[in-house]
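Below, in structure tokens: the form predicted on its own, a single chain.
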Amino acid sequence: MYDVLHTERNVTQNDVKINAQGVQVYYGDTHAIKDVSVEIEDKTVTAFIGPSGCGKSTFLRCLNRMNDTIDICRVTGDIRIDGEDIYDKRVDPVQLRAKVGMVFQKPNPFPKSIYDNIAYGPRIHGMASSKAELDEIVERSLRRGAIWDEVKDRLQAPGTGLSGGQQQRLCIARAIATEPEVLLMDEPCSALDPIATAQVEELIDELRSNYSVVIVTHSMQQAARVSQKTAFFHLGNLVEYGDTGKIFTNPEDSRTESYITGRIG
């Protein structure tokens, strides 16, 4: 039914990068995430799937404290990256977001040049001591974002002038310019055409050799193509989590099976 063979190649036991235990999220009186515990591996693509409004994006935003920006949102539980509690009072969310990059549903390049889109984060975090060092970071990031060859002769042109698929790859390059260890992607292909989607999926597959990638997707085919691990969310609960091939071909929970076969959604 799905192309799960692709996802099962090269699956090795990786170290746990993110360990979330007993996570609850409330928006005012609404209990959006209910006691979610999950261990996310390093150098692996993990897909969060489930119906709209099931909590997958809300949980994703817990992993870099983006929910902190919502006044009525309250997060409890324990989330650690490399064993460090990311909700510890001493943790600076800005520094955390340099370590945990994020790519959003709609490409959102800054209204700046292609060069400055990439250079922005490294400048803020003092990662380059010279123009030559910054140039090197920009080129490396654009190469990792699989867009260097398309933009190398127009780095001073506005990022907003690129096509949708190019803008999304620019945003991925921008997210990895600060040398993160985790890359969060919230439906990164939902605004893209099939060709641009294929390019971004190919890029995601390459990025997992350097990062722990967590992707929220409404497309089960995409989850089957790009991920090694899949988590199924339903009504704020993490119903099932495991190897992608197993989740799609032999799920343990009847709710997972109902979603994958299209009976709920």
Second form
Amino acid sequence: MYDVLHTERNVTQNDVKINAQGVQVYYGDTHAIKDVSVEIEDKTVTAFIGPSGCGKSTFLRCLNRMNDTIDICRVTGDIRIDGEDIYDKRVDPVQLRAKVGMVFQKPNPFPKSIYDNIAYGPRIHGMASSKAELDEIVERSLRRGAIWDEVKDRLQAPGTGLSGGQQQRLCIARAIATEPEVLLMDEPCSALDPIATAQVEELIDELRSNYSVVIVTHSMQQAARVSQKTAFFHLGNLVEYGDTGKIFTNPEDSRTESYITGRIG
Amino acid sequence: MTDMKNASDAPRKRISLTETDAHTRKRNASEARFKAYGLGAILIGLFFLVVLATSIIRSGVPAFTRTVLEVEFTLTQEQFDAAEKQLFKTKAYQAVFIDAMTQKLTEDGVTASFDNAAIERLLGKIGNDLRGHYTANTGDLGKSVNFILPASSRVDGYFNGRVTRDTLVDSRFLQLSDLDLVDALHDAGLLKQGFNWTFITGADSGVDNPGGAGIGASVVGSFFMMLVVLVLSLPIGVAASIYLEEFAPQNRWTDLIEVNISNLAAVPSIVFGILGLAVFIQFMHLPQSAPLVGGLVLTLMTLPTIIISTRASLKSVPPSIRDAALGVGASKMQAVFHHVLPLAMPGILTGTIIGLAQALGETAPLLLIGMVGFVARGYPDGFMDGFVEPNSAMPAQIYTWAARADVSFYDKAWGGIIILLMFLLTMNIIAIILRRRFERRW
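Given the form predicted on its own above, what does the protein look like in the form predicted together with its partner chain?
Then the entire complex follows, led off by the chain already shown.
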């Protein structure tokens, strides 16, 4: 199965979008991320896999400084997006998060209309100067989020009234409405059924042409299906990072092999 | 492993599902007992509620009725001129009135005897009312005018059952013989009971005139106090809670503040009263008995309630909403004001209105800063004066009435409680409506 995938995959070398070097994360006294260095490429889907509690979500949240909202969390090391240190004193995390969008594990639409869910980001960033322009952004985002056909007739209906899979695609559309350069996805399909998962995965593959997508997933099949690069985390360490095909067929580290073959995790 | 194997090997007693075993029966019995206790507690509560409501209504309703003498009376120009020449003018009017009454009663066949003193006991000094009317409306001279004269509170008491022939002791207020006259006037349809507007619109009347006492002025006092409380405690309370809940770092200082706020909510209200007396009146020299000071004291009292309920409702907003807002690049403040606060609104409003209702019913601190009932002798002259002119508030007014010697004030106190409860009920209904309107599901 992996051989088939491997032959289909055409791995191209892209520019480095995010460069993390020697990242350490502490929650109080707990050392959650231990000296992780990784280079994430542009226009590529990068998957973080690993057993629960291995630090993959924590590392993902470092990339748009969502960990700042947790008081006891401390991050050291160097994370650069397009060569700029995002933990620099001068960097405003709000500006950073407009550039690095995020989709969460549980669909979390605002308890507002579908339209307002999408329009909120563009509104607060002043991206539209008129109602017509905003309408256009909303339609474009919903189309790119592959949900336009399902909701175009009820844009004023509450976003919370949609089904789980629709809600998650709405959240993805909301995240891309602000035109981010990187899209972080924290287990976006864990609350979805297989059909909705397939839709979201298809969407992720399409998004690759415009964005650098980083996805955390528990499902190795999903990582194999959607990603070009895979990073395997274990107990806070980045064990192995490389082309997805290689990780799944010919891992270098014995722990990676144990995990993908189901012996640990 | 081996133990488990042995256990499963042992022959198991088969229990039919249709017969309940002893353990299940015991569990079911204890559940049934618990339900019975709960139902009993609710029934006891309901019983006391009914007792309370009926006793309040039974005792309070007399405050809303009053006995009036309604009579047609004509004063000629000559009589007016003659009376105005007298030294004791009101006495002269009274004499003319009594003559006319005597004539009217004889025509109607009422035989009860009465004199000047009896009329005064029944109706007070009516000469004053008559003269007041005719000097102001000279055009009414020579015409038949319909007068509605309030009877004394003792007569009210006689109709309400508080004063009976058996318990009445002759005094300068009312004598046994007067009751014959009252009955005769009532039979003739002259003395009747009507709605007591004075109680709604009037001010406190002084210890010897329970009939003229009204709660209107202290309602106005309470209104201005609540205005101060609302304007101060809502913004301060909500701002403090938002800061503590969303922005403040979690450290020893914020823990200390949190503990202190919780403790403040439990401080007896009289402590706030003495604090208000010391700080606002003695130190800051704000006017005594002013609703402004009352409002400030009650604000201090209400703040912990509002802060605690606001923080609780902010906490109940799911963190995923904050993540969602921060994730699309909203600042912390935008996340709070655009998403968290609207969702917490129903809780905040409910907490605020409960706090206000508490403040509306608070008596002790008001007594300490001089907002006692007898201060409420009239309405403020203007809107701004409402804050600084000495006034009372509803609960303090009720307390003052309840403490007075004249039993007629007893009715007024109960009537005041009915009015107070009506305001509280209204506020609670508003709270429910607001909560429904702002409620959203997610």
